[in-house]
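In the form predicted on its own, a lone chain appears below as structure tokens.
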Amino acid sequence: MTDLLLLFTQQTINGIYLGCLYVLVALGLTLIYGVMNQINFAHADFVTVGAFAAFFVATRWATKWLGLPDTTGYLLSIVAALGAGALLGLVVNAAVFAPLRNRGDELRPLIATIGVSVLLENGQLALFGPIPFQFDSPFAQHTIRLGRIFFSQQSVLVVIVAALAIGGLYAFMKFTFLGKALRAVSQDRETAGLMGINENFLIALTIVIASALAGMAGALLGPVIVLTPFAGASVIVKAFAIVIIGGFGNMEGTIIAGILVGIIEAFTVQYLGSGVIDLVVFVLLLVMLVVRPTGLIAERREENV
């Protein structure tokens, strides 16, 4: 294996790992837009809540109080973060989004997401303070080597979790009654209601699933980012870019765009340095908006989500 091919393989593996992290964050945004035709500006803070939930489960409850091994504690923290995100989505939908949505004004729920974001950020700031937390994953300390190619167990874990999340979401949307009903609501909400589908329940379910994905993404991002009450903001802008590049509301496009952005980032770090990562990603976004404004996969309402 030549050095050039070795380098290409190594950076591609690194890029797939980064891309899977981005996909987990962006999938929730895509799901909400695909079903509700709405953007959730509080999504970053759902990611942060998941990261903090995972941190305290992994470093306090599982390891110190229950005496579990670090690896088991971290795996449990991913499940806990998923649950925390789902619970938060359920509460926020019932308390904020549902009452506003029933008034028939699409702008109010959108503005409400900004208010929820500010509330969550300041609430976490009051609880945890501004000083960053160090969240180390035990899997990141172990390296797997295949000849001259190497990657951490954390990378493998992220790819596995992302694959399971994508596969589970796909199976749910394509093969279950609730998934088919969600797709019907995304295509034509009024007609779906006339057919006896409870659109309010399905919209709530959409928010819960998207929030659970955000929480799980926070658990996997926690060891990568600086864990503060504003941690989610460091990745959410890039997640929005991925959603736009992939095609708003299109799950397949989001997955492809996320992996693509991750690979581009890996090669950018190798050849241009980490300081221009955001520049390269947003240049790609601008090029896509000019050349193909519909995204990698054009939006078709009957095939969204």
Given for the second form:
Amino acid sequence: MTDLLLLFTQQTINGIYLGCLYVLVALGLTLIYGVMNQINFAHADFVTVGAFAAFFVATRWATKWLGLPDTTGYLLSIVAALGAGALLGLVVNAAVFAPLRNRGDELRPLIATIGVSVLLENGQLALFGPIPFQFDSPFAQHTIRLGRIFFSQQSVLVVIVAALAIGGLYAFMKFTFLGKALRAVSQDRETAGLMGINENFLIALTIVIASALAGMAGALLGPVIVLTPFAGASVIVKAFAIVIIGGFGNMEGTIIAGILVGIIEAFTVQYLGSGVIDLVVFVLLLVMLVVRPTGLIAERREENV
Amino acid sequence: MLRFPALKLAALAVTLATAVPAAAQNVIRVGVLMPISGPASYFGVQGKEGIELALEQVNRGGGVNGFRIQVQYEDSACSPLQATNTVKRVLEQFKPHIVVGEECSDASLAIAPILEQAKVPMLNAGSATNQLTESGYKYVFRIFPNAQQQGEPLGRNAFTKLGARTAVLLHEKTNAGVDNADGFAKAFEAAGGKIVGRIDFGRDVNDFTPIATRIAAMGKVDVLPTFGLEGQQVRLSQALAQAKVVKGGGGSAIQMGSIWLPWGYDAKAGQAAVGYIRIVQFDPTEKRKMVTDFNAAFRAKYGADKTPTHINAHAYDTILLIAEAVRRGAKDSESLRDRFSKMREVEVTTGKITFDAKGQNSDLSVIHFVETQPDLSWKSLNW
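Could you drop in the structure for the form predicted together with the partner chain? We only have the form predicted on its own so far.
Shown next: the complete complex, the earlier chain at its head.
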């Protein structure tokens, strides 16, 4: 393999790994937008909560208290983060989003997401302090080498989990009654209600699924990011960009855009420098808005999600 | 309720006896601007620990020369905008005699002209950018070595002691990161070395694998001077090790770093940190009495298992220096500035302080190089 091909392959692998991480964060955002037509500004903090939940389960509860091996502890922590995200979504929806939504005002729930974000950030700051936590995945310690190509076991795990999450979500949406009902709500909330679909339950379910995905993303991002109460903010801007590039509320578009942004980022580092990553990503976003405002996958609005 | 006039008078006398000295108590007001929220808030938390310990010691027994040091903490969030707004409010409301802070260079550069105009000295302990003491300010004093003072010995010793001939600069995209990298490059190239690459990164970069891949593709590189915050440096070192670039991952390049990295970095980075060479100003393993006393007092206050970092020590030193200026007769902003400008070889935990005409500490006598060993301990390099 020539050096150039080797470099191309290596940066593509790096990009796919990074893209999968972004997809996991962006999926929840796009799901909420697709069903509720609302942006959740607290999504980054759900990711952070997931990361902290995974950290404490992996490094304290599973390994120290239950005596599980590091690898099992970390895998368990991914499930725990998923659960923590789901629980948080359930509570926040019941306490904040649902009461505001029932008042029939679209702006208030949107502003409330900012409030929830500030609340979660500062709550975590009070609980955990600002000093970065060192969250290492046991899978990140092991590097797989295929000739001169390398990647960590952690990156393989991230790709597998992302694929499972995408597949699971796709199957849920396409083949289950609840998934079909969700799609019905996203297409026309009022008509779905007239058909006997419990709109509030399905919106709550959407928030729970999106939050669970965010929590799980946190568990996988934890060993990558600098884990502080503000950690999620470092990926959320790109996640928003991915959702817009992919087509707001469109799952397939989000997946393609996420992987694309990951790969673009890796090659930007290689050929332009990491200092211009944001510039490149947001130029792409602006170009998309001008050339193809519907996003990469230009489906009809009602077919999103 | 007191019923008898005599008792009321006695109570009043007791109240006055205690109230009058308190009212007459001289106070030096210190505004402390640190990041208490946001990604850099660990600076503020550790800084506060150091300051609280120093205040306890300095104010014990009534203070210095009849002056107590009173501190007001403010969150400047490592942000130029927030620091600017905060310092204006502090000057208006708290009326400090001196301001300690900020930690981040960009925020420090933002508040320096405001304090200069207000004629309130700024005592800085954590910003590295050269501009802070190269802009002609008369009220700015810095105990932290500037970027030139950190980068120059790194570049010179990389060439002379390590025999390095090629380097790739890695730095965060801030005034401090750029200045440190420039300082290294200037000394390294002047000695005959070659900078073969320069890679900057924002504070929002999480995954450093693409950067490590790019460096691996550059072929053999001798040294990698890196300037960034602790969290990112840990991830960067781990990515470089994974790509087999640095010694800690079985490669040949030596990663070098500055005073920025606090104690504890090596444990966090693990084996990736092996072979890492950096300059340190505060070394908790140092045997100087000032340091051992500080370590003991710090552990007594915050826990036997806690080792103070350079952030704790620098903040502690700022209060010691203010107390020393007061001991030398300072009682207001102008006299504080005057006493600082005349300080020569004042010993604190982070070494000796001698402010030059620009307000920069010029005494680098305690700065030394350490190398991370396979057991992650530090080996002093006697360079």
